[in-house]
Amino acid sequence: MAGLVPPGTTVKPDASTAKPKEEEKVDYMNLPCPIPYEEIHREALMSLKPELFEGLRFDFTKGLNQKFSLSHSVIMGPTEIPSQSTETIKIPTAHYEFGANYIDPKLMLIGRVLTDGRLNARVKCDLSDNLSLKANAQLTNEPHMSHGMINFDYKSAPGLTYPPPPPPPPKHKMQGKDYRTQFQFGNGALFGASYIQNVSPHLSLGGEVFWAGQHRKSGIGYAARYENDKMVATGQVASTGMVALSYVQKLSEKVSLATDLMYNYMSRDVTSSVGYDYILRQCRLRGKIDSNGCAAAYLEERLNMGLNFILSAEIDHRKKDYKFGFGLTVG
């Protein structure tokens, strides 16, 4: 008669049959590769440091097949003047801008001329399966305004065999299953090395160094990002006196929210911001304001296939400066 139960009565489990939860095992010798070392703020970034332009803007792309194309710009806006007293001088300016693409699964060249006398040039190369060359170089009328940086890339191949390949020559970025490590070199006795490695599924520590040889100048980094499908919060220190923090919160795929702190102990000089990005079916709009008291707003819309239109403001109420601009994608 004990085991009869009556009609209706939920029998609960006894606790010492039920089977435990099995908790997820972490295979921490094949985690996944991390971001490169200088983009660990990415996500804060493209909520918090919209491409804000001041006057008009118009922008057209014509592709001539699949892998080149031709792109024509026309700026017109002011200018601002650097200037020792608190308000801001801007002079009228309008450039025009030719530029050409070439775009290949192995190889990726963009070119940009403008009217002042300023070219602009990018490269991608993957020279094999592992190893690729990224450049891109600025030249310009003014003395000593030219710079120039040359990166070697070199990542592992999946489905590696042991032993493994023999070590890369040095400057070269090595891409390991859970590590990235990058060498780099620029005009002015430019000289870097960063490495970023994950120690858990969500968290990533790095470290850089650098040293400018033209200004004598040297230092070193370190870095800490976290991130799941929710939230992600970076850390940045540097000898140099530069300490950042970011942190993006996802409240759904459509809108997430961010805010940074940038902090210089040595200068005592302290900013920090929050702002938004929300993505609408036809928009995109993200929007901020920082402790300085300057709020900015960026509006995508796409009217058509192939037609976006801009809005850019930023206000800056300290300082007077009011900036508005609008603009035309087209192709």
Given for the second form:
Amino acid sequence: MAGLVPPGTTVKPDASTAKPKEEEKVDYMNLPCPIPYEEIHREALMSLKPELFEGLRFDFTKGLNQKFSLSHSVIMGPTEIPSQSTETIKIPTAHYEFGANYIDPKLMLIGRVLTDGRLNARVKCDLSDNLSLKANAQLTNEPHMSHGMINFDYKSAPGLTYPPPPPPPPKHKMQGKDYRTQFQFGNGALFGASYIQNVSPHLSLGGEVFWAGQHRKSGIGYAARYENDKMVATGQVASTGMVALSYVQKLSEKVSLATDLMYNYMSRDVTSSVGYDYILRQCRLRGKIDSNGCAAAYLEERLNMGLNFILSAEIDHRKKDYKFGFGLTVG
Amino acid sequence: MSSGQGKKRLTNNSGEVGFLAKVTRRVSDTPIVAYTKQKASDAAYVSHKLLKSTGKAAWIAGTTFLILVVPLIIEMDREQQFNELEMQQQSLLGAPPLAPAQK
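Counterpart to the form predicted on its own, namely the form predicted in complex with the partner chain:
Shown next: the complete complex, the earlier chain at its head.
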């Protein structure tokens, strides 16, 4: 979680002597690469949106060699069916999922097949040090539910100098190290582009545009993210009317508290939630409560090396919807 | 309720109206009794509602506590026990107690 905390910069003197100036320059030229635009709420989502489930889950992953592994999972329990009425309708289902993973630092291939005919495939491939390709496809036997998406993610690898621009001013040699840009193509004529840039060691700003040709919709969005080693605050607005704010406070290495606020200007609904995230030696416990009266907790207990026990609980007081699940992860 | 029953009995043997019945009727017909009865039923209704909503709030608070706080307490306790055990082991082995730093 704390993987991308930028190293705290120590001195930013404003004296006009030569040495401190140079330090400042180095400071601003060596900004760390920001995190991708779509992962801007990552820390808050980690704490506030665990993968809650209902029923039983059993996951087994067997590594055949260093890079290749097979996964088997069994999912049993009630699944909600989307319906017009306010009451949720649940039918019991059971699925078996078979997956194959190939993970290499340069290339990642992940495939999943469910017994009901759904197929999910993901590819992440580093074409060069700066350009990486991500593709995601989902095939189902229901019509119009299959979709695919391709992302091109361009970032500059830290520590690499660029081929200098035509008039090469020496101080701009390293420019382009502190931004990340992404182009997205999906079926249904979906196009998107996003750009995020670190403007100071702690603050990054970004924007996106997207166009969904099938629904004749387009939009633009902006985001800002401030992080230091104690807290992360993000804000995002989009022309669809969505406003999302989140704040994560890291109390210690093991404990973090998170809160978020979602506001939709078009439908005028607001939800906010507060949660905690405890990472202890034997377990990880996440709990949250939101303004709709929905409390949830997710406990991952490490029983043994490679054997995890999962408990998931969700109580929605307003809808009188209670979801409890347990699971086992092996391997 | 009681006045209705009284009336019914009175109509049953309507011929002779006793002294006691006369007194009761006169008392129960006074506005103060009606007022008190009204207030009493109001109070009963309100207290019933209050009790019900308090119960509901207590239920919600209790279940939420059970979901969010009880696992946390149990896990913190386990963690502490684990730490103590490690401290003990380290002191038995004679190594300097480094546990707080590792925590």
